[in-house]
Amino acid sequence: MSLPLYYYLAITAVYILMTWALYLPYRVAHLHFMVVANMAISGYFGGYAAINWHWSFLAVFAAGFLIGAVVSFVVSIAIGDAPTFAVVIVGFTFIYITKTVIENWPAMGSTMGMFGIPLVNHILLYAYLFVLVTGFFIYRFDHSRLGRAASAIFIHRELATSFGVNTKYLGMFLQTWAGAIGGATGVLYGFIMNSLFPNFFTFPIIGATMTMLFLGGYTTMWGPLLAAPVLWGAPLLLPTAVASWRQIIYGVLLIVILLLRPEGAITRPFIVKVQTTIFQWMRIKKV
């Protein structure tokens, strides 16, 4: 496999996972940008543990997953049922606290970044195995009673509460799960790139994942699977002078999609229509 293809596939997996990490809390109308802070915290912890303590990749990956879950759970106790604006503010605050701590901590490489994270054989396989496992559990959630409860909260929180849905516990659960995904993805990213830079864990990844979430469609898990490969890959085919404007392109796309088609490219009715068409085609073929 060529090096450009390897990095394209690897970073696509990272963006799919991080977009899903935004998608899960948004099922209850929470834009939980704290997943980016979780990504940085677990990524830097994983890099430090691998370089200085010689931990194996699997040990670091498990630790990153747990760190992300624990940090998000503790914070979710306060914001599990908070308004969307409050969740956004908490997320941004944690991102800049994390970035500031890293930039002023020599052991983490400060502003220069962390280098020397060991190479791991088959890291691409590990990344896509995690994508498959995460996608399976998100699919199961979306088609469960909890998924239907989350949809009710998104549409009308007070009405969902009147039906007996515990909005805070469900919000805490989704924020914790999203934080765990973000933490594990931070470890994957560190081992894919073999280095970490604090500036990555700010607006670049927020802008990209937000665009992927809303362009692909925020009502279904399938949107990121379509949007992440396209939005990450398309700028790679453009001339360097144009590709350097990637963040501007993402921002313009996000504004356009929110104005013209806020539900995104893939919606639940579209998925139902596709499934119905496939079933009809299979029935005709059998006949």
Partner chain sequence: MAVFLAQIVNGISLGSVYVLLVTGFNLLLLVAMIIHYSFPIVVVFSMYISWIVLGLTGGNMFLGLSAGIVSAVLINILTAPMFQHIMKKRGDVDINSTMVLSMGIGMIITDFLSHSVNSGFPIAFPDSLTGRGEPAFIRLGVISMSRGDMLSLTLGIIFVLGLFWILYKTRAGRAFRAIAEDPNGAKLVGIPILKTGLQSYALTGLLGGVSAVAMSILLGSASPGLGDQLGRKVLAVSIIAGLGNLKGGLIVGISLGILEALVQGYWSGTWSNSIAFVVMLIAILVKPKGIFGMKL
Contents of the next structure:
Amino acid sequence: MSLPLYYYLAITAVYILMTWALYLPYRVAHLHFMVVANMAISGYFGGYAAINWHWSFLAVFAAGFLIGAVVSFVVSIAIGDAPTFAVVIVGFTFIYITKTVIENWPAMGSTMGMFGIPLVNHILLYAYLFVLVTGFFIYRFDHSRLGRAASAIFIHRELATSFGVNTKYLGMFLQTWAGAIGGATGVLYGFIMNSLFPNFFTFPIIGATMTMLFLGGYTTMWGPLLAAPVLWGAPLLLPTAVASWRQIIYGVLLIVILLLRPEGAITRPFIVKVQTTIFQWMRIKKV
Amino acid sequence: MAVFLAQIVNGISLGSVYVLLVTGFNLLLLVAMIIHYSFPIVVVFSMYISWIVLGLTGGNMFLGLSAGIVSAVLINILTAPMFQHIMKKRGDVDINSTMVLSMGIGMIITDFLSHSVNSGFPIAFPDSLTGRGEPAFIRLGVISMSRGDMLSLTLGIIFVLGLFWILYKTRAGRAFRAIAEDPNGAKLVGIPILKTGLQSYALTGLLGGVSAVAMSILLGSASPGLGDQLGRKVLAVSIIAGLGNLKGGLIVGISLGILEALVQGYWSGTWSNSIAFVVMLIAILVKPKGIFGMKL
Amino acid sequence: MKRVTVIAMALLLAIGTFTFANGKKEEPAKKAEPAKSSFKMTEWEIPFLNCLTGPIASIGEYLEWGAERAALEINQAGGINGIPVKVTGIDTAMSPETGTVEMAKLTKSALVVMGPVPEPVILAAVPIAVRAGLYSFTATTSYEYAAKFFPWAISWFSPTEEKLPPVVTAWAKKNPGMKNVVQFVENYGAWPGMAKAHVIGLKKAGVNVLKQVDVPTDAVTFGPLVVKALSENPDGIVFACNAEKVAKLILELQSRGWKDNGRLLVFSSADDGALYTTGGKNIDGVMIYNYVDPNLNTPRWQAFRKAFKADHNGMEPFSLSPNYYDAVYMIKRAIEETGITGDPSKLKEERIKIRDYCNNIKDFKGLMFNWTNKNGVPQDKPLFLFKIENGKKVLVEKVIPSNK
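Okay, that one was the form predicted alone. Can I see the form predicted together with the partner chain too?
The complete assembly is shown below, putting the previous chain first.
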């Protein structure tokens, strides 16, 4: 595999995972930006453990996953069923705190960034295995009773509660899961880039993943899977003169998609349509 | 004590910026039910338009500032159909979509400014407008208020009060709020939906334009990223105060300004955002619907 | 329905397996094409990993302008060994992720790379170049970033704590009565490190540093910071924050009674257009240090300056403008002096030749002055202390910090 393709795929995996990390809590209408802070906390922990304690990648990865889950779980006790915009504030707060702590902590490289995170063989495999496992569990969740409960909360929280859905526990579960994904992705990111810079874990990544989520479609897990490689990859293929207008292009695309397909490019009816078409095609083949 | 008082005055000055912006933001929530996250970016765009026209007209203040106000009104009216299109599908589409649409508008404006105006460098308004280089209007030791501070504060107070009056004391204001709360009900009682809807967007645009004038005087300069920086704070202030709560926005906006000034003055500038957000976090955990309650 | 999911998941698994099978890390340039006797160089292409969009796009454009100006001059004078040179700007949009992919593209065939710009992209992309044996001209970053990648990356600057203290000491000596100083510092990249170096210089001059006032990156108003600084009763102030913020801090200081602008020292990273457009006449008298003397009276510099101003609405070249201009000339000299052919079959060895030559280049004729590198560290490069008068820099003193 060529080196550019290798890096393109590795970073695509990071974007898919981070967009899924936003997607999961958004199933109950929570814009849980805290996953970006989870990414930073676990990423920096992983980098430090690998450089200074010589932990193996898998140990660091597992630790990053756990740290993300624990931090998010503790916070979710307070905001598991908080109003959407309260969750936004929590996310902003943790992003600011994490960034400030890292910038003032020499062991984390302060403002200079953390450098020298070791190379790991087959990191692309690990990244896509994690994408696969995460995707599988998200798929199972979406098609389970819990997934339907989450949809009910998204549409009408009070009604869902009166039908017996425990909005708090479901919110806590999704936030914890998203935090774990964010944490593990932070570790992956550090090992792919071999360095970390505090400014990465702030608002630009929220902008990028939000665009991927809403353009791809926030009602199914397939939207991010389509949008992440396309949106992140397109500017790499465009000529510099066009690519330099990428933010404006993203902005226009976002507006157009929201106006024409408010739920994003890939919606649930679209998935059903695709599945039906494939079934019909398979039957024709059999006949 | 003098230093403490000076920091309070500084905090009020910073808070007045938040108040101007959060008032426009909340107004859009009240009259149009949209989360216009990029409202501060629209305001910064109007500052740029003022600056461009000032340059083209050889520093004609009236034309420059009017152009800024007109541009804010125009942007609001031109983007209104997009927001309305999304709002029509409410029920299927949640209010968050309006925030994402607004983010899209913000991305376009910010990138346009960093690409195409003044080579992406910050713009600076003439000293004759901002009062830079002049002695302070009020000065007692380190306590200081410039002509720009006074002018922008006065302008802000007049317009915010005027807005309260329009919204709560006039027929037009009642019509704005009625449409936002229940468009069908408003239609039934004979409120002209299209005309009133456009008027409400124009009014918020007007407030945005006035905010741009006040910020031009107070800050003296603007950069492409300014709107984005302020956007997060304005959203936070609105949520903490209670979405759509104008009075709450006023109090929380000023309080946030004072809090930031005190943290910067007595602790560390690098921690000011974190501390401010931690305080807001505590407030939102205690009162999840905002300190003063939502008005939606 | 389940079958479709299985197919989708299998597809993902296939990607994983594919990547596993091919997921080896990058290989050095040993896989270059076999030698061909018919090889003939038609153009020297120098890729420049730059930042042409985003918050520092304007600075990226100035850097690119300098590199292209050098290429134009070289081509007009007959090219490099008679072959034309072309600078290819590549926009990373300040994104480390884009930087890694773009750098990865270059590892296969580029002889040398200019950039990346700025530091977050350097940290992410240069390791890829190092592993591929590709030499990077990180000419705008501080020594501390480039040193991590020595000998595969070069900085235009010597170690910060050796380079900056003498010029700050020189400023302090220009203000004999100055005893107590406050420093404004913004927490970004190498700036806190530069602030530390300022403190060393001040202490050498016997000046006491009362306090460091931290400037938030997204500060909107500056009253609280200035009141904090003034409450210490300083008689001098040093600024290590971005240009717009420096200008606003100075204006705020003046509105609170600060009179002596000569006792305000601005660091080099704030010497760009925003300082002058935001500060206007109010920054007259302020002192600033930098690596470029705009008033240098050599035909080469004056021609550069005139062309820059003509293309940028009369704006003076900013502090880093000559860096990539010089980088192109350094590459030219390395190619000519070491007999580099550009033959892809010799790529690996020729990359090393360029690296070793540039890391220890002697008496390089830069746009502003000549210098020598020793193990990648520039020796005896001067710094200039200026006073701003009518929006222009007037030289006060030239300082040459001696390297250890």
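Here the rigid core means the biggest group of C-alpha atoms that line up within 1.5 Å when the two forms are laid on top of each other. Computed from a prediction, not measured in an experiment: that's the story for all the values here. Residue numbers count along the first chain shown, from 1.
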{"query": "Leu31 C-alpha moves between the two forms by 2 Å or more, core aligned", "finding": "no"}
{"query": "Large Cα move at Ile249 between the two forms, threshold 2 Å, rigid core", "finding": "yes"}
